[in-house]
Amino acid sequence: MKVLILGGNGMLGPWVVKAMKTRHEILLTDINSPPKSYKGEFMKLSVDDVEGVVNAAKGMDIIVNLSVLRPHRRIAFEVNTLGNYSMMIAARENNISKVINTGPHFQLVGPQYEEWDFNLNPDMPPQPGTRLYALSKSLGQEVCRVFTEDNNIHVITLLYYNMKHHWDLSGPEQENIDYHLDMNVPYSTTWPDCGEAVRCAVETPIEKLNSRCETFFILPELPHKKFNSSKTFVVLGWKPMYKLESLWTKSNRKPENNNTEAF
C-alpha cells in the first residue's frame, strides 16, 4: 500500500518507517529533513497546511499522522488539532477510506481517571482535562470522529504512553531517571513495539473494526490490570515483543541506604 506519513521525523517516526519500509511504499513528510540514513521519498510539509496535505495525499491508500507539538499554546493547536483536520480533509478529497491517528493515552484517560486502578479501556468517555497537550490532541481526535459520521473514512487512533528502550529504561527524553523508585504504574511500551503497532493498524482490514472511529491502547498486558489492551490484541493483532518486566518487578531498583544492619 501507499502510505503518507505526517510528522514522520519525530521520536516515533523512525520506528514506524522501520516497521513498514519493506512492506509498503512510504511518503514521509515533516517540517524537518529526515536523517541521512533515510533512503525513501520525502516531502517537506507542515501538517497544518491543509492544501499541502491534500496534495501530498493524492494517490495514497492510507494516511498516518504522527505529528505532535506540546508546549507552545498556538502552535500546539495548529499541529495537534488542525493537523487532524488537514488529514481528514485530505482523506475525504482523495477518497482514502482509512487513516491512523496517534496520541498520548491521557488525551482520553486524563485527571478524572488517574486514581482508577482497574480496567481503564479505550472505549471509555474521554476525559482529557485542561492540560494543553492532552486537550489539543483530544480535540484533534474529536475532529476525526466528526468526519467519520458523514464520510466513508475509518479512523484508528493509537494511544501511547511512556515509550522506552528495552535496554535503557531511562529513555531518550529524560536521562538518569530511576523509574523503579517511584513508578507504581509501569504502563510502558518499547519503541520497536510502538512502530509495529502502526504497521498492524495500517494492515488491519476495516471490516474488523466495530465502527468507523476506533481507539486502541498500545500497552503490553500488565499484571496489575489497570489498563485493558485486549481490544488491541484481538482487533489489530498487535503482539508486543517486550513487556519490560523489570519495571513492575523492580528488579533493577537501587537499594535504600537506611543504615540498617542485616540480621
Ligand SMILES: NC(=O)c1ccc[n+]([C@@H]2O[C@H](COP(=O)([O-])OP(=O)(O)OC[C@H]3O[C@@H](n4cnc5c(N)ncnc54)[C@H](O)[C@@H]3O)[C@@H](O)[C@H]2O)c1
Second form
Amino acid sequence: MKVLILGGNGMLGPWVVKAMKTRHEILLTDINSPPKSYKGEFMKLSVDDVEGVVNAAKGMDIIVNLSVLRPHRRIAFEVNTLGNYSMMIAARENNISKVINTGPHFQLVGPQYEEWDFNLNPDMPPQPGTRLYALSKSLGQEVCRVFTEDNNIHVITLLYYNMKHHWDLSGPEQENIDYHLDMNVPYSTTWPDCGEAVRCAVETPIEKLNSRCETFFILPELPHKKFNSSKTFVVLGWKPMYKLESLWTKSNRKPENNNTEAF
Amino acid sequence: MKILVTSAKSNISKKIIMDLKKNHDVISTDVSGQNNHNFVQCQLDELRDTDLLLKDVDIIINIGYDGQSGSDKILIDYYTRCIYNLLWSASENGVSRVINISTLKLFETCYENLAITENWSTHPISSDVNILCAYLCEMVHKEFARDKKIKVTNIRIGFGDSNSTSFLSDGDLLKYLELIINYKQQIKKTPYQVPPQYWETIHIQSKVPNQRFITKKFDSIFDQFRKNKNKE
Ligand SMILES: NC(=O)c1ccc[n+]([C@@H]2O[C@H](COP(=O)([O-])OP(=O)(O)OC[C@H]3O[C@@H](n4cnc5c(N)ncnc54)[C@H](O)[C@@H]3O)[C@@H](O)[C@H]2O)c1
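Same protein, different form: I have the form predicted on its own, so give me the form predicted together with this ligand.
Once more the chain from above appears, this time first in line as the rest of the complex follows.
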C-alpha cells in the first residue's frame, strides 16, 4: 500500500519505517530532514499546512500521523489539533478511507481516570483534562472522530505511554531508573513493538473494526490490570515481542554492557 | 459584578453588551480591531495582556459560536488555543465562572421529532467548520471544569428565523441570559443530592409552536428563580 507518514522523523518514525518498508511504499514527511541512513522518499511538510498535506496525500492509500509537539503554547495546537484537521481534509479530498493516528494515553485517560480507576479501556469517552499536550492531542482526536461520523473514513488511533529499549529501561524522565517506582507510569512498550503496532494498524482490514473510529492502547498484557488492551490483540493482531518484565516484577534485569543493540 | 464579554465585534456580543450594561459593569474584548473605547483588543495569547484583561472580572461570557470570522485555520486556532489561553488566565486570576454561549445547531442534523435534552450527545459535522469549532470550544471548557479550574455554564441557544421551530428571539436571549448570570446552583449537600457541579449545560430557545428542543431544565430554573424573587 502507499502510505503517507506525517511527522515521521521523530523518535517513533524510524521504527515505523523499519516495520513497514519491505511491505509498503512509504512517503515520509516531516518539517525536519531525515537522517542520512534513510533511503526512501522524503518530502518536507508541515502538518498545519492544509493544502500541502492535501497535495502530499494524492494517490495515497493510507495516512499515518506521527507528528507531535509537546510543550509550546501555540505550536502544540498547530501540530496536535490543526494538524489532524489537515490530515482529515486530505483524507476526504483524496478519498482515502483509512487514517492511522497516534498519541499519548492521556489524551483519553487523563488524571481523573488514571489516578482513580482500573481496567481502563480505549472505548471510554476522553477525559484529557487541561494539560496542554493531552488536551491539544485530544482535540485533534475529536476532529478525527467528527470526520469519521459523516465521511467514509476510518481512523485507527494508537495510544502509547512510554517507549523504551528492551535492553535499557532508562528514559528522559529520570537518569537512574527506580524500577518499581516506575510502576507509577503503568505501561511501557518497546520501540520495535510500537513500530509494529503501526504496521498492524495499516494492515488491519476495515471490516474488522467495530466502528469508523477505533482507539487502541499499545501495551503488552500486564498483571496490574490498570489498562485493558485486549482489543488490541484481537482486532489488530498485534503481538508484542517484549513485556519489559523488569518494570513490574522484582527481578531487575541489568543488561550486560555490550548487549545494547536490539537490531 | 464585573463581566467580560468576548468576540466584542460580533452581532450577538453587541446586543448582549448593550443589555448587560444596564445592570452590570461590563468590559468586552476581541482579537483584532482598534483599541478604542468600545472594547479591549487582546490576541488571547499566553501573555500578560490576557491576564490584565481578566483583572477583577467575576464572570466571562464567551461567544462559543459564530463570534469570529476567517479561514478554517484561524477559526480552529481561536476556538481551541485562544479559548484555552483565556480559560487558563481566568483560572489563574480568580475568575470563578464562565458562561459559554454555544449553539443548538450541534443537533441540527437530528430528526425534528426527537426529544433532545441536555443529556443527548451532540452531532457536530465536519463540513461546517463553525459547528466543528463550537464543539471543540465546548470541549475546552469542559476540561477546565473537569479539572475544577473554573465553573462553566454551557448554554446552547436556538437558531433560525422567527418561523423556525428552533428560534430564539433576541428579547428571550437577553432575558434568559440575565437569569443565568444571577442563577446559582441551589443544591443542598445531603446524602441524596450531589454538591454543585463545575460543568452544566442548559438549552434555551423561545416558546414557539412545535418547539424543537426540550427546555424543561431551563424552565425549572426559571420557576425557581421567580419563586425566590417572590419570597424576597
Ligand atoms: N516517545 C514516546 O515515549 C511517546 C509516548 C506516548 C505517545 N507518543 C506518541 O507517538 C507519536 C510519535 O511521537 P515521537 O516520540 O516520535 O515524537 P517526537 O517528538 O520524537 O517526533 C515528532 C515528530 O513530529 C515532527 N513535527 C513537529 N512539528 C511538525 C509539523 N508542524 N509538521 C510535521 N511534523 C512535525 C517533529 O519534527 C518530529 O520529527 C506521537 O503521536 C506521540 O504523541 C510517543
